[in-house]
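Here we start with a single chain on its own, the form predicted alone, put down as structure tokens.
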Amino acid sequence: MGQAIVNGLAEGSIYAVLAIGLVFIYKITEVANFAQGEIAMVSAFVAFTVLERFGAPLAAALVVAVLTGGLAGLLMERIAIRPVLGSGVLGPAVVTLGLFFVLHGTATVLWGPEVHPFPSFFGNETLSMGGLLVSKQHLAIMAASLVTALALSAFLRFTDTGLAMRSIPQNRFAARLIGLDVPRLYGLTWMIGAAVSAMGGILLAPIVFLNTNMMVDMTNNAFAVAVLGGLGSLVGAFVGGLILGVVKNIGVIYFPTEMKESMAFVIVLVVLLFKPEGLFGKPQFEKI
């Protein structure tokens, strides 16, 4: 049991990794990016490009992975997102599936289907903590995770760009009226979110080895996190993530392995029967 609970901690920050960049982007345009994780893909293809054609060091390719992943968001934002945000709720979440699948073809066609090895900056070493065996790796994604949830909660809460980001989903015709740069902020915010996905790839590659279908059932889970833990709290998609990675580790003991997968929406279904917020969402009130 104990170190079901380890793997299932383990597993569960590889899905707060990226659930984190879904909220973020959620939490300030209210947009659901289906899109996220092959922002993440192609940028840890375009990282993979930079080392093994040019010889980079791997802090230059974690480096290049970032700055694709926000310009990857920033013009997905302006290209395809700005024209159908007066569309309601339908017409951008559409948009960013109909985005999933131009990356993932764009990128079977540059790097082919294949299956590649990627480096990881801690190795492949296992530690031993009271007999219970994590690995670098998993223990590096998880404070990553933990560290950009509280960083990007801080900025948030205490910069005047945050609070202003922060305004708009509140009323976007008074953040309008008060001056602020509403269309700016929106690219940051897609900016920001494919970035942290950009980072979360560079981790899990190593992982689940480089290849285009890498993060398919990851971002599934990622949605999952996302609902439980509040689809407004970034705090919670890393939460989320490890009560979902421990229970899904632990379930396998008790239920066919083939069950894993479907108890994630499981999860979610039965939390959101009786809070329909997420664990760390607040209730939405509409004024009338």
Second form
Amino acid sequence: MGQAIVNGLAEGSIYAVLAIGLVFIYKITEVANFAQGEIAMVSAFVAFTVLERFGAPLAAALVVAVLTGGLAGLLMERIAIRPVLGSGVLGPAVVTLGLFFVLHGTATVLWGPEVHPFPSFFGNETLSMGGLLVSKQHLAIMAASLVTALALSAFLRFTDTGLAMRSIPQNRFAARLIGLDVPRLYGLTWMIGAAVSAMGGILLAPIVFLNTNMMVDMTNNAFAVAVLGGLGSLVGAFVGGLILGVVKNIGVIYFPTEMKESMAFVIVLVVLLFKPEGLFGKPQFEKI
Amino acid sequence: MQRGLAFAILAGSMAAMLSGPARSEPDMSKNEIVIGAYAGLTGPIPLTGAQMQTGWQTAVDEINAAGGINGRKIRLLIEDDQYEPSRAVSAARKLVERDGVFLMTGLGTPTTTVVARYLERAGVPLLFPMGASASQLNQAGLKSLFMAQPAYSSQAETVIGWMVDHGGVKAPCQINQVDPAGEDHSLGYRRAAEKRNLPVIIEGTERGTMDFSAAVLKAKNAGCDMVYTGMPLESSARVVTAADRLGWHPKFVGFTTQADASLIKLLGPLAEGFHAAEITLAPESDAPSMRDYLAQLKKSHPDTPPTFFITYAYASMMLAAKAIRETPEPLTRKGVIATLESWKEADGGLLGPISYSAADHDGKKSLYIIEVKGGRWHKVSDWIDPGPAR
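I have the form predicted alone already, so could you send the form predicted together with the partner chain?
Next comes the full complex, and the chain you just saw is listed first.
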């Protein structure tokens, strides 16, 4: 049981790191970014290219990848999202779905279908703690997702830019009226959310191997985690990821392993039944 | 009126979807034979799809450079099915009904399972697809389907049996993908285990699973000392790394899919000791068919190593060409089927001897075991013939 919990925490932290970027973008812009995982995949491939083609050190490749992710997010917002922002909830969501396919297809053309090993910044060793084993890479992902969630929460709470970002979803028109540069803040939001996703891609690649399909399953789970934790809560995304991972890994002790994925979504459905805003989300009320 | 029209259109569409194509023979050109193929060039198995494409095309290049088959050049049409059965059927329909292909080949067990039924109705030969399933394909009794890869159940039974009898394994277990191929692996594993009075421990995982920690932990806690991985190559590699993260290093075993250099590339030192089944001649073989193949691959794709899937696709296309070449004129689909059913220990080139009959289209059952040693695959058993299919 203990090892199953540790495995669950490790698996859940992977979902969390992706969900945090998703939640950050949704919290400010109210756009569900279905291309989040593909940004992570493309960024990891860019890091791979920098490593293989130019023989750059791993740290430099990681920096390049995060910058690539941020730039991709900025460009996506400017070119594809901004023009459809006024078209209701579905328009931007469908655009991000389209971007998913564009990024996926482009990556397949550029890098091919091969599966590649990807080096770990933290080594492949496994640590033993009280007889329970966890890999350094998983620990790093856990730490990275927690630190990212806390850092972004602090950014939104304590900085002028963060406060300005938070005010946008409350009333976009009022935000413009008081002089906020909403388009610039949207661009910044997408840049940060995508850069977090890129970081996730680099952290995941050593575990799942680098390939164009590496994020498809992860993105599904990240959405479940985001909804479970509460779409407006970054810490909720982190905790939601861990809960989902643990539930899946403990569940298979008592149920067939084939039910692992479905169990996760049953948990999400049950939680939403009793708490539609998610575990850490706040109920939304609208005056009519 | 509008409802009536809508109903008529719907009924017409349903009838068109459900009806099979006419079982007519295409008008054969004197200069060309069109062969169709479906493969997952995108989707979950693009690497395998690309390798199959390379292998098929290499063979076609070689055949056409030598003047074709009895004067007819091969034109190969490949459709991407994304490893989705419904897309594979659409691809097959397009190739048969619009492009008028003479015969077909393809990639994937779940896709081939449905495509084979469609082609059976259409009377189009489906030759040597990459995939296997005793109940759905190899021994399904389909008149138009000819298999050149042993059923996964046969592979699993043979490999696991060998590991217990010769590899010191006492408690084999299996982690498989939940799909028709995975079911077939389980069938073979059960036979091998039950024959030796060993407990059956099977962990099923969904297609596309990235984290196998849960399945691996269950296998570890069950006391297994060997894990047979009935799943795609990269998934097998993830199973091995998940076990390594748990500090668990049992023997890992796979089937023909894992018998590839890609596994060693992905796993590095962790690949050492991995066992798999192999059905084609080793690249080190002195056989003329292997020398010809390696020379042609170097010519067509200079930087591409002879992986299992490339080799199989090449060998299967050469085999299809042999069947066409041996069919008397006028060339018909029925004629090709009759030719294949007459093969007794026919020279299958890189695949070794192949036999078919009107009652048995499961033509290739023998395999041998290979193991990763020193970063390379090495043959560790003689050819094993499991005997008649059950």
